[in-house]
Amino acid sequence: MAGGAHGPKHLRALTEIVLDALEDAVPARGGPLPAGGPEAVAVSTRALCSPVLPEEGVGPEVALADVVRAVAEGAADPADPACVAHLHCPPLAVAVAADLAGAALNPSMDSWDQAPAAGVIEELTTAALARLVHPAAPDPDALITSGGTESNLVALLLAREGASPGALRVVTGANAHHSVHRAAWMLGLPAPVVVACRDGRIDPAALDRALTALAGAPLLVVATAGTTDEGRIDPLPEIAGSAARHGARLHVDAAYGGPLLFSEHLAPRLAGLERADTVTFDLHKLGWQPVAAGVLAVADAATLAPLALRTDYLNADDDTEAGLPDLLGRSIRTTRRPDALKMAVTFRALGRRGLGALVEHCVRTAHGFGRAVDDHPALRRRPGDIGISTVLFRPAAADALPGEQGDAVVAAVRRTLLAEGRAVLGRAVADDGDGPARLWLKATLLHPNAATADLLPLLDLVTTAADRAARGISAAEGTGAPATERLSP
């Protein structure tokens, strides 16, 4: 076991071949991804990790020496500079060994005697980002969520608990996080509104003309402060005058964008966030935790109230006259793991100058990563400002095609680097400046320690993959055989 008075001990020897087996697959990797696609990887996995379920077990020594290193020879690496495909971000070392305390002692954040000191050190928690993100809110609180998709999903039940009378009705933008299409099919709400968007942030005249069209419903308004294509932060103080004109609930998805509140450099660009009455946070992004560590902040504690739940073995009446607290109605699910334990480590060694550093290191990487994109002759910057920590680029050799064969050669970029395990780049769909819509690779910048220096290695491996591409393209348009694939954007 690796709680009591003799787990420590065992779970120390344990722990060496996990470290082992994750230094030693560094190498044997080679980079970002393992070479090869998907057909190598299960391959090579299989044949450690397989059979799982055996007659006769291997023993713990050789399983976990096993199935780590499949697991991280055929990792995407967060940590490899060259990973910047997604919001995925490289775990601090400090976060990741509170993780491993969390795991060991197991806490289960639903009732007191499962979890007395992690009630605690979660409470503590909650209130500094309750506080964080509502400064000024007379009661403000937070929930520990399992990501930014529960965080909406819980921001629109409480909105829909809270509406009356009549069916809530969500408007939000083209450009909102799809947890926010799925939440309201979920909790059995109309199809939100969808307003239109100017340069991937909401339009505040559609916004309006839309809250005005829906007049008598109850309403909640979904802005989106970082959107995960683009980094793009919706204009909050028009957005939210708009939403207290109609009467209108606002939630803000800041699950990207949340961390900026960190810097007192970046917060401003947060201004307005302050009037949302809910805000997703999350921290397996600009926050440098382990998977799961999302966030629901509300302005009013009160907000919380649907959540309350009575179960005599969780948290019976007579339990919690006599002081024991109640954790059940902290969230949406029973049994949950420690969450917060990580980040309430992260937050004491850091402290909120050291997270606020790392975020303003992820933005002046990525606009040194930008300027080394419109410096380089064979690349383009799509027009317009950085999105927080994301870069949209594409090769010349797209663009001297036509505009689905152009496409083709950035989605076979893509597909080049991740196949020969080189790099992890995203793929977006966005305007181009005026122009039509264009397929666009995705540098999403999430590394505290890379530097642009780092990155510029990338920019070589985009333009000898999209030369090959567009010259295999233009061969097949000539010989009228298939031209590359094309996945759908």
Second form
Number of protein chains: 2
Amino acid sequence: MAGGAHGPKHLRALTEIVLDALEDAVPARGGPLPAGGPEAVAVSTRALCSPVLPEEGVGPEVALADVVRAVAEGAADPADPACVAHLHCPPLAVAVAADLAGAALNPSMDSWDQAPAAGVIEELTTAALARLVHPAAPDPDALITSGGTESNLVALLLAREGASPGALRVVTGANAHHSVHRAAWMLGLPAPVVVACRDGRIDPAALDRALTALAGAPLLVVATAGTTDEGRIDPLPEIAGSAARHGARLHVDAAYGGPLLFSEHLAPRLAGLERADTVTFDLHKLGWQPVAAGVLAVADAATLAPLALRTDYLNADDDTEAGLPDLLGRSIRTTRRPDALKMAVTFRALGRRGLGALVEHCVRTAHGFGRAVDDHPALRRRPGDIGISTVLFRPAAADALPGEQGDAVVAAVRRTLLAEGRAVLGRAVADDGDGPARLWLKATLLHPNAATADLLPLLDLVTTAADRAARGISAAEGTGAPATERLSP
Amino acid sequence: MAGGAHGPKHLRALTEIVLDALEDAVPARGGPLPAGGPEAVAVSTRALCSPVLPEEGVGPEVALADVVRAVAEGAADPADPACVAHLHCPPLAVAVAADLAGAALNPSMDSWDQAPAAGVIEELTTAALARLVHPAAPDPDALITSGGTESNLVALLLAREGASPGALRVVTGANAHHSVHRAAWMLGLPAPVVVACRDGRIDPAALDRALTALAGAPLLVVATAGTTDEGRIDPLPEIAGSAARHGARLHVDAAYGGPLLFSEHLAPRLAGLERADTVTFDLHKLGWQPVAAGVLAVADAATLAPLALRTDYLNADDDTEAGLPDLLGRSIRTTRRPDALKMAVTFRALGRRGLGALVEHCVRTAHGFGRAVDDHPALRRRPGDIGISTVLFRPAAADALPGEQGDAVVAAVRRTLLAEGRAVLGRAVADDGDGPARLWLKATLLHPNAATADLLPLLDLVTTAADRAARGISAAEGTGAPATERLSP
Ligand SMILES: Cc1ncc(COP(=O)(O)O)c(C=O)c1O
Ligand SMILES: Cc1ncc(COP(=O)(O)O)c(C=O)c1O
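Switch from the form predicted alone to the form predicted together with a further copy of the same chain and give that structure.
Let's see the whole complex now, leading with the same chain.
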């Protein structure tokens, strides 16, 4: 066991095995991800991990050494500067170490007698986050969630419960994360009304028209501060005004952008966020926490009332009256890992300024990377501003081909670099300035200390792969053979 | 950072600080939980952790040492044999160490390019679990969830989606976990129909009547294999038969009992489970994983179809066609921690037999503890069998008082032992044989190696506290003063 008097000793011996395996894996992998594509990774992983559930065990040391080796040699390591596909951050060592304490002690956040101190740490952490998001509200609050998806789900649930009588209508932008639509589906709400975007941001006039058309129904507007594809921040002041005029509740999905608030310099970009009733805020994106580290901030603690729940075994009335804190109404989950612990340690270790400096570093690196793309003769950056730390670009070789074939080159470049184990780039469909939607390569820069120079090798990797892909696609066009390469044999 | 070439070195230094703090905390705490009750814990935790978000950080070493000290000195440590309140297990060191690797590498389970090998490990793990639960099904499958609550939610969601046209009606026992009701509420379904229990188990005749009364509606029966309060297993063969006769889908919440399947000796108690369409199965209860470690097993992989989802950035059609595995449809979450990793390492380390032996140990210890209660002159065990590893009992001092006062003694005993930092006992309302419902003390024995002898001190702690509480309550009755003690000044 990890706990008790002898737990730390056992854990020390076993974490050594893990750390050794992690260390050995970096040279063995030889890049940001393993080469060979899905089939090769599956073969080597199975060799080390099968059968997963044997009749007789192989013992903790062997099992740890093998399976950790497999997962590490087969990882897409976000700490590698060439790993820039997603809002998938390299976690800080301090956060990972703190998380180890949570796992070892295993407090569960659903009752005081499973988490006496962890409950207090969560309370301090959520209070600080609540104050960060809603600095002027009289009674703000925040919940810890498993991520942006759960935060959006709970936001819609709270809006639904606050909206009786009549079915809540959700109005959101075409730029919203899919989890907003999924939440409406799960909650049995009508599909959200989608309003048009301009340059990846909600068009306030279109929003106003949509709200007018729905007059009479209880309404929830969902805006985004940091879109998944482009890092765009919706025009929050206009949206908040529009929502207020129509008596609509406002949720802002700031899963990506929320941590701009840590930086005095960048926080003004989120002006208007404080007018939202509920705010999704993730710390496993720009926040460098290992998953899970989600937050839902609410302007008014009373908004959380629908989550209240009594069960005799966890929060009986007489226990609560006798002074046992009631933790149950703070989540849609029951058993919960103490995710606030790693956040608290990180916050205290770095302070607001330290976190703000890391966010600023990512934004600055993205601009440096964007300039390098602009300066590269064989690449073209998507017209317009860089959103937070997301850069969209295309190889000129793709532009030289007709629409679908050009997009196929972009997709092939990404897959080739994945299969070769050289880079993890993302993809996004977005307008080409005033032109039609195209497929772009996406670099989401979340690395807290990679310099722009560390990212430059990506540019030549892309152009080289693009030239090959364009030749392949032109040749296939000639023969009628399928243009889609397979990632693995 | 925890990843990359230098990550393991940083992490090694910081995990040393964590392990030292965990080690020092055990004697400092001096028991299963800190003495002094909620106020005292709040004061000492705040002293070490406030402000959580300072302007300037204190550095990783100091932050880790302080906050981990706070959480460990203020923990209710499930590795202490006196910590038996909940389905809250002491995690195995091997599982905690494996989890560290997951946190350090931070794979996210929503796309292949964030989790190349972790995805394969999840696939192997869910395949093994699916086969364990549905050994004879042609195409079983399983999902990893954040716990029993999410598993139950997804089970109801899948049933709802499989049930059109017409609103699904859920029928469950009075013994069901609150998460079944909460799931129905979240999903916009009518409140579940509750059928009566006998001895804490669904009465099959009552179920049959309820299903008959609902004839015509799409139906989902939810049974429990291991109830929260009593560890009872519903009569699964009868329930499966009844569900089949009425054309109802069957979900079994085996969050607690599922791991009996690891033991050849105990698995027969779950006969009928294999007839369920969906099964909740937790490994952070009888499975010794740090939270989160939930599973939802399905008899037929096709059941999962409603979770399918396409998004260009995570699983574009052309990427899937080119051979990139699609992970997105395997959860209601998007970003997901690789919880299968710690399960896989534990499974391989212990094997099915090793896990089965630990489950058998818990069941055996519970029976030993039950006999000790039976033999104790000042304690009374709830009439009837012991459910899995849950023992309900009352001090004779509570029986000597009228109903409400007796229950107040039981509740006071629990709170006194919590406030004094001596034991973490649970509570449950349950019938007294043929008598009325009463409040009982609950011992849920999940400790994988504590012997019955290690648990015996609990008995005298309870009787001593009960005598004091009974005197206090009788005295308060005399004076008219409130009988409820406060847990802290
Ligand atoms: C804008 C936005 N909202 C919500 C989410 C979902 O967050 P999570 O993956 O943490 O559930 C994402 C994920 O990328 C996102 O980009
Ligand atoms: C029978 C049963 N089902 C479901 C749950 C919920 O599981 P979790 O707390 O992992 O969400 C519990 C929790 O104790 C339970 O006892």
